[in-house]
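A single chain comes next, written as structure tokens; it is the form predicted alone.
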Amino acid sequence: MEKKYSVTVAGGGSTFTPGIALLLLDHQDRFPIRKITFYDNLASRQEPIAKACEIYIRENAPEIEFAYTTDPKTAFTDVDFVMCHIRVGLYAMRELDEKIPLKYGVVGQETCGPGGIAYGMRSIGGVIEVLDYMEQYSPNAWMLNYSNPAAIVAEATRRLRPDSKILNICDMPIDLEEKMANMVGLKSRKEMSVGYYGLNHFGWWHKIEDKDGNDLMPEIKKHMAANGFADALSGTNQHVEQSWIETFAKAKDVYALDPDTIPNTYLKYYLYPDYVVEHSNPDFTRANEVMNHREKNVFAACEQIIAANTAVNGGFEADAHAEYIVDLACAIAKNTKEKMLLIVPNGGAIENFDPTAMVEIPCVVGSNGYEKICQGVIPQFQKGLMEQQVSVEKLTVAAWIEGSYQKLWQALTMSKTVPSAKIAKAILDDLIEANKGYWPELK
């Protein structure tokens, strides 16, 4: 009899919990599920959330055992994998992430700069805790975790639970290798193998063939150069607001310092910070935008739901850009051997880097864990930001496991977001008086 499987979403009260829940459902021909739970150390936001996928599951799989519950216990006793995507503060504190930068003219942005090192000094001891709830209650589970900003979160558990059985992972290298399929003419991702390098929001593409082993950088990049990857956006229903739209357009002005290779997206944070700055809201962030649309949208359908009592025509849709977390469960529960961008530590797959950097790269995923693949030697002009950028990461985390001021203002410094120390030290001042009750007290 084929085994099934049980799996607890910490962070049920996310929105974007429904899709997972549907995704989980859709694709139990090859993953299936005995039982869902989810888990949120916050009752009143995870209820209506939970209610409405409880009556969508009873509907669609009533054969799966659903809870809900915010005791630690319950939650994650009896699971063999936990899908962690918490955000620790809710919108409230990501909306101050952003803005307070923008006040001092530097990027105010979720995960890039002062705001992503904020969130990351947030996110450490909430993933941390999820961790060890996992590893007390069911030592022998996996936790994927992509709750951001993953590089931070990837270094804190490198340095604090390096024998933990989780594995760091990202979503937008999914969506924008997805674009690029659509460039070339094929139907998915899945039709290409691709090399890759970088850090977490911080990477290049340097090869991308078919299955045939043809070479489809040519003709992307062709793509890249007049239009960056806005000429692209059917592929999914992820990311089309405008602000999403306005940085796939500007990658073609990322892409152009190095036409060599294809880049991620979040390098236009810090390659043109300027721009970014100019083109920022300071009283309308990218926060005031999911405040105002999908956190209402998705509220608004699960009150329809529960009030009807039914999920028809209730509104939800699985989250088909997350279906590599299905796959990433499936390769561990199934021993797959399936090719996926990760996370890890480096020790060596990228020759002429820092070993102990958390990097992401291709790996082969089995029910042992992953295999590394080598991508060799990269260039100066990607090693050098690198090099800036995992040192930003790694004194922030060296700051919240030591509680120093210090080291955290040199992270700042450090960010190629920040102009100054002096202008470091401001944004810092005014970020530790906003998360007073969510860090960790600095000296």
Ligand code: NAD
Second form
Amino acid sequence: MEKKYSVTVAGGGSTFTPGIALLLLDHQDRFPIRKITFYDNLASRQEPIAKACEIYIRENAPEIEFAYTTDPKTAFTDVDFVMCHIRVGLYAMRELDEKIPLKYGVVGQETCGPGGIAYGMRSIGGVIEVLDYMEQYSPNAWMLNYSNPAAIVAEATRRLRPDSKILNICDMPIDLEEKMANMVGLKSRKEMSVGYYGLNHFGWWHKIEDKDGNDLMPEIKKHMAANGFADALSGTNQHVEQSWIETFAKAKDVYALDPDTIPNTYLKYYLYPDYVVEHSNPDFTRANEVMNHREKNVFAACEQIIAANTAVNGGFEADAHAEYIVDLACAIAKNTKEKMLLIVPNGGAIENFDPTAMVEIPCVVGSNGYEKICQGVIPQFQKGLMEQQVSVEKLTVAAWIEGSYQKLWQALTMSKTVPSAKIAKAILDDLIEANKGYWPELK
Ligand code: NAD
Ligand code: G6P
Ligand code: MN
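For comparison with the form predicted alone, kindly provide the form predicted together with this ligand.
Entire complex below, previous chain first.
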């Protein structure tokens, strides 16, 4: 009989949980499921999401065992895969991550600059906690982590749990590859073969070919030079608001800096921080947008499904854009050897870059994990930027491990988004105050 898998979703109360649960149900032909468990450390947030999903699963896949819990032993016993998307501190803390730097005229962003560092200092402990539960109760399981900031979380697990079965992955390159496929008239990014190097939220495509080996870069470059990614918006329900559309358009200016490569959209925060700050409202940031839209809509849909005691005509839909998570689970479960961008220890895959850095590069994924695909030697421009940014990430993790104020101050000062050590210190002192109870104590 074909093996069926037991999956635990950690961060069961996440706004992305219903979309992922529905997606898992939709892909059972290739990734059959016997059990889904939601785990969260905040019962009140998880409960409405779980109760609504329970109704949906009962109506659409009654053969799947479903449970939700805040008890780690129940959550992590008899599990094959943990899909981890936690947000330590919830949106309330994301809002502060974004607003505190903006007070000082510095980029306020979830994963970049001081906001990303602050979020990293909260996330490390949470992700390690989930990983340890998984290893305690299901030592053979794999954790697929997309909790942010993925770059810092990945460096922390490299240092603190180097032998753990954790794979860190991001959806941004996937979304951008869909847009590029769209530009050249292909139905899916899966019809392309890519070369990519960088750090998470900090990378570049240097090669894009179709399955016959035809170079697609010239056509894609024409689109990038004219409109960035904005003339190829793809049809998923993520990254659709005006602020995202502006980000896709701004990629035109990011591209202009190095027309030999295609940039990740997140580079705008490092290369055009002045523009980003000018276009930010310090009283209403992305966290406010998300709280007003995604969070409200998801919880309203849950309430409605629970009240009606049916999910028929309810507001849930599978999160098509998260299909890569099923692809990743499937690659391990079925040894598909699919090529995917993962965040992994460099170890020479980028030849002229720190071998201990956690880099984002294409890997071949199978039942024994991943094999890296060598990306050769990278140009001075990217190497210089990456060296600076990887130092920010390494210093942040070192600061967390050692409880070092000095190293965290260095990390903030090192960020290309921060103009001086003085401003770094002012932001850091505010962040320390705001993050009491979430960060280790710094000395
Ligand atoms: P959310 O705040 O809606 O949900 C996060 C959930 O995690 C909450 O229910 C919270 O209670 C729970 N949680 C926090 N700490 C926990 C812990 N220690 N143990 C168990 N549960 C814990 O957040 P969201 O906007 O839905 O995003 C979830 C995560 O997914 C974030 O980290 C976000 O940055 C990340 N994300 C990553 C990508 C990617 O490309 N890598 C894409 C989308 C979202
Ligand atoms: C992209 C990134 C994620 C990030 C998300 C933020 O998908 O790859 O890492 O979490 O954007 O989206 P949001 O809608 O929460 O601002
Ligand atoms: Mn990401």
